[in-house]
Amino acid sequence: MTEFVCSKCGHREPVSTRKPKCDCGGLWKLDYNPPKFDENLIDKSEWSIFRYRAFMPLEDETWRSVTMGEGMTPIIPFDDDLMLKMDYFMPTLSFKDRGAAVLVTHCKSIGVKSCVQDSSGNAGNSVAAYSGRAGIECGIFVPEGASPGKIDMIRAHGATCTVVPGARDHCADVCRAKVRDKGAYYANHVYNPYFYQGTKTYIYEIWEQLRRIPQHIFLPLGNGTLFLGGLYGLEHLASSGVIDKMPTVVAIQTENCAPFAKAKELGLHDVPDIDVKPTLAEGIAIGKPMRAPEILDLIYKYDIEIVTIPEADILPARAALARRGVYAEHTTAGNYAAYLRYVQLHGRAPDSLITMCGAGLKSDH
């Protein structure tokens, strides 16, 4: 039986609990071991991430009323060495739909009627959209400076959207205070591990589309939404014998907000306090990532390099992508800037893949 397990004290709770975290303060992890990855278990008649539901801890068939065909995004060549996974080809124009589809499915399965979430924009928009589809009342908190287009989309889905003055981390604190004081269900992409059961499908799709895993995979790293899901997916393929070794994983941060880069530099197992500066890469501008110890454990386990994006490189990278027909938001353009920086530091990186995780219209403000 799938259960929540506290990452600090080991306390267990049923996954139907409304507690956002353990009483000791530790975040939940899922005690769930998927079956060995086997292509025969993929439901190839289903054109969404739920074709991989044999490897997800779903309670029932609720997903059928929640899915909007998320996932199954194309991989396109960009040049001889680089491929782009077009993950903004999603219902709400960002990769966050992978996680939101699974998390909202879980919420509906256990009878949640209303939820709240804090976000720089994309995750909130995605949770708002899927909550609207599932008939769940939704409130989203975003920091000031969030893209107006994202705010408009959140409200269009029927959710309330509260703009919180200050930085992204303060926005999270305000939302969590409402969870604590009002008892709202916290449908959050950081706290709730069901979200990562959706983002891990990013890796399953890559394998199914290419029949292999590329040599170099670049993953943006703020709260770790795609990073954790990506590593879970890769570890599952490796433990199942589908791949014989892990690829070179490169984590991406912005130089204006790089707590993991600083932690690795100092050999720490939690992130230190840093001075967060404004950045165009708003999607990864997280100064206090709540799952930092778990993420750092993986960074050390696989000796993952962290590339920091020079702020001045983001807009030129966005322009270079757009001139080739790929219109990405600023944070996503940072993924390409990070790839270029990695090549500058190490030389050619053949067989590389980066994600185009958010559409360009979301940054036009």
Ligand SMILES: Cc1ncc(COP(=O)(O)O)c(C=O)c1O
The other form holds:
Amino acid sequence: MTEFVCSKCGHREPVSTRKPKCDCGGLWKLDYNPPKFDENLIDKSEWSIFRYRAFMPLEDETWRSVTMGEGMTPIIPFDDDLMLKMDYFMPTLSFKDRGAAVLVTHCKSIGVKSCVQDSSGNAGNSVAAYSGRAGIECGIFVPEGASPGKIDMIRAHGATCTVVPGARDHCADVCRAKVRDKGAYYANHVYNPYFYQGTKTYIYEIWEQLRRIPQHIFLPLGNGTLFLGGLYGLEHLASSGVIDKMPTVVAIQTENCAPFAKAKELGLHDVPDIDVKPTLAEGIAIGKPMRAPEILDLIYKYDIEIVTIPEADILPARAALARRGVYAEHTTAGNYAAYLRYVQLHGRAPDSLITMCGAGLKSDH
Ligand SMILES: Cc1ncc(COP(=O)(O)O)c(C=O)c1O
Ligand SMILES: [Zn+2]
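Now show me the form predicted together with the named molecule; what you just gave was the form predicted on its own.
Full complex below, order starting with the chain above.
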């Protein structure tokens, strides 16, 4: 049976628990081992991430009334070395729909009637939209300065949106206080392990589209929902014998907020306190990522390089993408800037894939 298990003390709880984390403070992990990845288990008649549901711990058929066709995003060539996976081709225009579709499906399956979530914007958009679709009341907390477009979308989906003065990390604290004091269900992309069961489909899709995994996979790293999902997916393909080695994974942070780069430099197993400077890459501006120890374990295990984006490179990268037809939000333009920086540091990186995971209109402010 699939259960939550505490990442600190090993305590177990049914996945229907309303507790956002273990009483000891540890975050939940899912004790779930999917069957070996096998192409025959993919439901090729289903045009959404739920075509991979044989590898997801779903309780029932609720997903059918929640899905909005998320996933199935194209991979397009950008130049001789670089491919873009167009993950902003999604119902709410960001990759977060992969995670939210599975998380909200889980919420509906276990009878959650109302939930709260904090976010720099995209995850909040996504949870608001899927909650609206699932008939779950939803409250989203965003930090001041979040894109007005994201706030408008959240409200349009029928969720309340509370703008919290101060930095992104403070906004999370305010939302968590609401969870603690009012007992609201925390439909959060960082805390709730179901979210990662959605983001891992990013890798399954790449494999299904290309029949292989590219040599270099670049993943943005804020709280690490795509990073962790991506690594779960890759490890699943590797343990199933579908790929014979892990690709070179490169993690992307911004120079103005790079707690993982600092931790790695110092050889730490959790992130140190850092100064967070303002950055256009709002999606990865996470000073205190809650799953840092788990992420750092993977960084050391696979010797993952962390590239930090110089702030001045973000807008030129965005313009370069846009001139070639791809209108990405600032954080996502940063993925391209990080790729260019990696090439500057190491020379050509053939067979590279980056994600275009947030749409440009979201950050026009
Ligand atoms: C466009 C975009 N890219 C990357 C990220 C980083 O995702 P994570 O914080 O899960 O690492 C986010 C998160 O909000 C985002 O919105
Ligand atoms: Zn515990």
